[in-house]
Amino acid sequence: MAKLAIQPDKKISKIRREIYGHFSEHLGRCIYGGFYVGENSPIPNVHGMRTDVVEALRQIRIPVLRWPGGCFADEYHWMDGIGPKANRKKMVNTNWGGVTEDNSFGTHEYFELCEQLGCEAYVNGNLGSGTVREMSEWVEYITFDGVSPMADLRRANGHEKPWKLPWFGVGNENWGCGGNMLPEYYANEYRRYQTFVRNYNNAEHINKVCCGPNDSNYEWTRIVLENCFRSCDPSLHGNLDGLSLHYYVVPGPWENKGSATDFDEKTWYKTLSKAYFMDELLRKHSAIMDEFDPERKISLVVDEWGGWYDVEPGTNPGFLYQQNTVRDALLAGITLNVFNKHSSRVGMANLAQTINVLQSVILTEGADMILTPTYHVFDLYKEHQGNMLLESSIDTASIGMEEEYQLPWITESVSEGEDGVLHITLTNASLTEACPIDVEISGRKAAAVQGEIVCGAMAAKNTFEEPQRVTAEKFSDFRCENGALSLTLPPRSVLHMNVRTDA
């Protein structure tokens, strides 16, 4: 038995839409064959973008798409990806499989994709192997509406008006694949590079994202903020809008991470406890950020997160292609609940990666496409986007097979839309036990309830032969009598309920 207490009169923070963002890198089949098939493909497309993929992502209200990487970003030179495609420079993708990158998907194609998706752009600049001038000119090319060499070049390449660029990352993983830098060195480089990321249209501010830590590297967070924020002239404080954080759930050691589909009960709980570790990471990094930024003007941007397992047998190890199961649905639901609860600091998050790579929401094979269990969780949770987080708590036991790998039996988050409807999302991490839950809504009575649930066997997955094995289904195992709400949450499940209330 668990008890969920909700206080509608205590609104905590706005859950920014960008928390439900995604990530697309030139890695494996994420871009090519995933988003992009080219204008001459027999696969239905609009300007080369797969129609089925665009429609599926619009369904979950994709708010922002990060591009072009990832590790690829710090070896990407944007001028190779503009102009006539026959003339674009080819390169070797040294990070991901050693394959040839023909640069047929570049800046114009990316912004075309964002327009079709109806989402914001988050471009990651090349600090690791690029120059200040290169980064500065890319921003000019994208955003300047006047007469200048880069704006004129954009027009010559077929796009008269500039695009909007709400988010720009100044480097990626510069503690690793982005240059193996020390935090002091990167901080100085950030200060230099960001100076030349100009806001050409002052009415459309570019949020600059500084490379933050890899999981629990709290020293990186402190040193970078010390050098980029506190030590700067106070007039420069507005030039750091976001600090990135990367965290992947890896059940085993890096050399043997474990299968995406063949795992036991111990690995189930180990994986989900590592997913819940996101809560500790956010609390501790936020505490350091609070020392420098008590007003929480800087967003914590979790622009890479998700499960990382061994690649599917027979696939290119550099393509990071893995299947997706009910375990990943729980991983996603737990993590998104954590993000909601920390929305006073977390301003954006980007699941890695959207299609055919790591914990993707979509898998494609030629003209075929399937939606993963993770996709269906994002479809349930989309109702939180832009809502106000409400004060809530749940009285629940811990669960797990070993003391080291424990997590709450039930996780939750609750938001309220402008129409006054409450949106409750719950996860049950137990492999075997359903959980009765009483819901107490302070000062209100539940009047009408609707629910949808994702659940199934722990390794259940969707395949091209059986694409509907795991989907969102209607949930009705709740009781709403005399304003009191209770339910029984099945094991291995993720639930969304919308609740209309009376005073």
Ligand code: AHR
The other form holds:
Amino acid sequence: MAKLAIQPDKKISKIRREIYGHFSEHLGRCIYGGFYVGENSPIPNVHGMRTDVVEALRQIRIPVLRWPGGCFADEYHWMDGIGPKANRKKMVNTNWGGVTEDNSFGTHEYFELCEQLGCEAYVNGNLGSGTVREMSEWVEYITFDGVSPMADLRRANGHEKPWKLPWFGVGNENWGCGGNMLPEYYANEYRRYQTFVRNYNNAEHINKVCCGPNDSNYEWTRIVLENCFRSCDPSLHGNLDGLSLHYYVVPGPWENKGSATDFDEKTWYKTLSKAYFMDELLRKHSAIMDEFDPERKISLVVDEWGGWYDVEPGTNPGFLYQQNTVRDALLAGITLNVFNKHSSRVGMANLAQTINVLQSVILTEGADMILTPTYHVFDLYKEHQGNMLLESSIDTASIGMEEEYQLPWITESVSEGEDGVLHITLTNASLTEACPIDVEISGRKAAAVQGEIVCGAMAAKNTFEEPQRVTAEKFSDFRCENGALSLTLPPRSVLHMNVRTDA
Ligand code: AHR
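Next block, the form predicted together with this ligand, ref. the form predicted alone:
Every component of the complex follows; first up is the chain already shown.
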């Protein structure tokens, strides 16, 4: 028996909607075939964007979509992707399979997509192989309303009004594919490039995201921040609004990551323990950030996260296409609980990558589309978006088959909406044991409760033949009597409960 203690009077921080964001790169079939099929496709679309995909992502209230990469971003020259499609340059996608990129999806198409999705834009600029001028002009093209060469060019290409650009990444993985830079060097480059990312329309601030660390590279975080804060007016809190963090859960060694669908019990726990490692990463990177930014004005932006396995047999190794199972549902549920708990520092997170690449929420095959177990977890957790995180804790044992790969048996997070309804999300990582839980809500009584759950066999997945094998189902294994709430959480499960309370 575990006890979940909730303190509704202790409100910790707002859970920004952007924590539930997604990432889309020109990689494999994420953009082409995933989001975009072109106006002339027989697949139902609006201005080239797949209708089924747009509807599915609106359903989980996608708050923000990062684009165009990833490693692709630092080789992308935005001017190649504007103007009449027939005239657009073709390029080699050197990072991802060496395929031809015809640039038919560019800036206008991306903003059209964001509009259809009802989400914010997060554009990642090219610092690795682009120029300061190129980056500066892209921002001018997107955001400037007045008369200028780039605003005029945008109008000539058919878009009179500027778009909103709340987030802009100044390079991607510049410690690796984005230029193999040392932190001191990147920090200087960052300072220079970001200077020319102008807020043309003063009222609409562009949040500049500086390239942060990979994984546990704490040295990168410290050196980049030291250099960004040197000689800066403290009232500007440095010159950045966000610092990115990339962390992928890879069960095996890089050259043999392991199958997405064929794994044993030990690998299940190892994978989920690695997912929970996100908690340590956030604590340690945040502690360094606190030294420079104690008021937590700068967001940690986890703009790439998720499980990374071997590609599906017979698929292009450069396309990173992988299936998705109940293990991924747990990976997502655990990570999202961790993000909620760190919402005083984490301002955005973007799962990699929305469709057909890595831990996708959607898979497509021609005109068909299926939703993965991870999708259903995002559907459950969407209720946390914009809520206040409440103080909560659970007394739970740790679980795992190997000493070094343990994690909490149960993870939890609790938030409160503006309407006073409590949203509780729980994960049970055990392969075999259900967990009875007493919920204690300090000073309040549970009055009305509803729950939805995602669970199944450890490698259960949805396929095009059987698309509904793993979905969100109504949860009824709880008791709510005289204001007291208790429940039994089945093994291998992710649960959301909404609880109306009386004083
Ligand atoms: O998401 C796939 C790749 O992983 C991205 O392009 C890169 O930023 C990271 O290494």
